[in-house]
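Only one chain comes next, encoded as structure tokens, the form predicted on its own.
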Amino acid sequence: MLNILDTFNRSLSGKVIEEKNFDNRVLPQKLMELAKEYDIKYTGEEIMPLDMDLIDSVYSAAIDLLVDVGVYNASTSRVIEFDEKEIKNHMATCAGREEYGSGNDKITLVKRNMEDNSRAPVVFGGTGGGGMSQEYIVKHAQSIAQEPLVKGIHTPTLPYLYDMDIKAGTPIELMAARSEIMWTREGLYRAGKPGFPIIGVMSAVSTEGQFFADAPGALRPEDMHTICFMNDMKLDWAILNKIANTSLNNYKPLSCMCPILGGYTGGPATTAIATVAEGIYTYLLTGSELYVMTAPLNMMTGEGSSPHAVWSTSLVMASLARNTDLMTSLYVFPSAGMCTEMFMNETAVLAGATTVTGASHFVGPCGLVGAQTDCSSGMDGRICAEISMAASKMSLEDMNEFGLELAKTYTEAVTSGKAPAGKKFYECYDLKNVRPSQEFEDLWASSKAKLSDMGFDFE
């Protein structure tokens, strides 16, 4: 990764650039030019990218895209400037594996290839920085850690503590980053999994009430900080303040990006152009050898489950699996709510997809987009974890039909904002043991029976 010095100097001393000019003019008219320049097009046939030439035209532009456009830091209104040789070097030196957690539960992660069958995605459980409420946070965590197929925990958004609104720069804000890490480690421990790697903070987002966090009994130097950078192409003295604290501090950094459908960044395409050169320069600058991100939301509807958004997500996840070492993970976030077969069909298509094109790492899934309170259980991850093992062994062109096929089932109601919003947390698990309740369980078995007659092969 680049130095810190010499990402702060290139701060001060890139070219001056107005922020609106960055977003309406500079970054959209050389998306369009590059999507012209390589071909690059969503044909609305395919759920899945089916043409190497073009997954690797994908990067190609990317790059270029990175080299003519930059990364704008808002807070100096300068573009921070790469050379393509610099990039080329940098991205070779990805390791394309990188250990997570401690003792007993630490964990390696390895890249994955497109169509590859050696190895299943590493699932985490969690709500992907959804919230979750204080009373439920820590049956919440050990629902997820007693789960034998996942392997890790991203944790929730407290929406509040002790009945108090949690505000940003303010000492409420600082104790709750540190109550939710312990909190969950408080619910590692009861599973018997004191060691499980966690991806953290999520209820602070000032960088001081972050990095309270990182403390004893909190959050551990080999636990996963997220750098959650800006759409689009931009960063700030924040986002480069969090950078510093990890790689100052020797802290397992974790780049993540939430792309936009039909914002500055335009169609499918383009998007997907962007979202590589995203996920190239955040290695760059953070060092962190796992890059997730969120499939495309669509900025009208929110939802990022339909055959295209699906197609730009597995074009990313290929692009960079093709070209790169870099390891890829996906927040899997279904439009419908827990408990309801439709969540399980979105994330069959969303974590079957990707599987296929080379994630190496999965978060969730989590319903109703993440964007609600109470959401999410250890059964999802379990859901999440025997899909991507069962799409482990599908080509591409067995995933684009069946893709095709299920995203029928569900796609006019994500589009419309009719998809169901099913179960909290509470109602699906029996709180006392920490169980699913019969019907979850029934649920998945009956779902999963039907994607099998569709092609899924479950172990």
Given for the second form:
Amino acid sequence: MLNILDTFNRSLSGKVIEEKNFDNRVLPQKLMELAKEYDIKYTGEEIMPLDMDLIDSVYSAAIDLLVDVGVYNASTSRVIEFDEKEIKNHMATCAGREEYGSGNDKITLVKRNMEDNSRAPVVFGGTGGGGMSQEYIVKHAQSIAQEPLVKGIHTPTLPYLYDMDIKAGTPIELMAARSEIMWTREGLYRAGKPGFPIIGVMSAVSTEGQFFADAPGALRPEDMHTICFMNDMKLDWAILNKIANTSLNNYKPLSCMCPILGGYTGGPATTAIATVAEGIYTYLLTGSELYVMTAPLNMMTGEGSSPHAVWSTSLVMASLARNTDLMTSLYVFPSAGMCTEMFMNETAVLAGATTVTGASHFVGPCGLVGAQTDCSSGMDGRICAEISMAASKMSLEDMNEFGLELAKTYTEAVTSGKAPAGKKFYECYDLKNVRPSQEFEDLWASSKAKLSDMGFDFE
Amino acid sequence: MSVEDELLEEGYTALVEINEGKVEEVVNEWIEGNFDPVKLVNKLAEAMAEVGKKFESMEYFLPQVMIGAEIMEKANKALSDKMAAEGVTSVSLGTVVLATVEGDIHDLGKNLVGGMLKTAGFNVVDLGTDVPASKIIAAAKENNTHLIAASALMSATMSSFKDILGLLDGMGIRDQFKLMIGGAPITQEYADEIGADYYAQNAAEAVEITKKAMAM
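Mind giving me the form predicted together with its partner chain, seeing as the form predicted on its own was just shown?
Time for the whole complex; same chain goes first.
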């Protein structure tokens, strides 16, 4: 990774551009030029990219984008510039593996390739940042850690603390950030997984709030310290401060991106180019061996599981898998709520498509696009793990056919905002024993049988 | 076709195609020709509605909406100046103060709402991101508007809506302002719970609500 002072200096010496000019003109115009130059377009005929030239072109276009446009530091109104050789040299240093967690629960994440049947992606359960009430956060963590196929946890956001709202940049935010991790760890202890790797912190948006969770009993150096980047090739001092925190304190970083479909990066093809470029520079800036992203969320509908979003996501995964050793991860965010058949179908398409295109890791799944409270459980991680294990045995063509067919069952509902709300954690779990309800188990068994009939080979 | 009709068509097409130079040219010719400014303003508003439709169908994306709104603003300004010289009042449908709440730096949704409101003919005072409640209220007072539109993308920043409402209450001016809220974690239930006046699920809804709120 680049030295933090080098990034600092580039932030102060790069070309000056007005932010709205960067957003509305510089970035989108270059993306459109590159899509045309490399003939990268979404036709709607596939839900996953099948053409290796297209996949590799996206990577080349992403490098060109990064060299021509750079990364915008919104705090200085300047562009952090990179040259092509530097980018390629840095990408060649990706290790393609990383360890997270500690003791018996430590995991080694290894980079997967496209159609890689040697291993399935590793699943971390959790809300992916969605809310979990303090009444349930411990049992929620326990429900995840006791799932045998789930290997880590992504912490939730606490929507309130002791009946008080969380307010960014205040003492209650600091307390919430630390409580989120401490209560999660309590759940891990109860499940007998004290060293289980954790992705956090979610309850704090301020830099000081996030740093406050790096404390004894809370986030450990070997956990994954989330650095959420701004969309659309931008960052600011707060992000660079978080990078300094992980880098100078020897904490494991995790680069995170939430692309938007229909925003400044445009449609599925141009958003894929930008998201690959973002994966590249997040590695250069943070040194994180794992790049975690959501599927591009539609700006108008908020969904990220319809065919164009899945295509764009798979293209990003495939492009990075074929051209780098950077490991990729997906926040699996169905639009439907937990404990519904639609949730399982969306998970099958999102996790299935990205398993086959080379994802190494998944977070979730978390229903309602991870935007609501108490909408996640350990059972969801189990579902995702079983799906990804089955998908790892599938070919690109088979998964494409399967995905196109299955997406028909939910696309109208997700694009029209009519996805079912499903159930809350406390409605589909026996909280006394921290076990999924019989209804939840039966629903998954029935969905799994239907997915098997369509071609999924479950163990 | 008359020169006037030709210019109206050219202006409409140029704006739908986001051709900034051509729209400027049409506006200049229109002013030089001494035609009724209101006619061109209305035609350009129709063009922006078409841009909005293209955005919703994913033919256009956010940059086209934002640049279109900028072009429209410039054209409106030139035509308004002309109208003012002729003693005709402004064509703006009203002013909305817009902001992302304190602690939150997410601005994509807010920018889209701002762009769509401008295209619909509203004057938008965009305060940016991470804006404290006191600054939002001060801007609403300063701009003589009763509608505040605020967004939050994070659970940890949602409570800032309550700060706005609490401050309005504390200042004894709650009844003078309406608060419209939105953002990924926000629901109608949440808006009801905190006492916000309106909840907009997306930018199109925000425009419809603004039209209703401004009519009140």
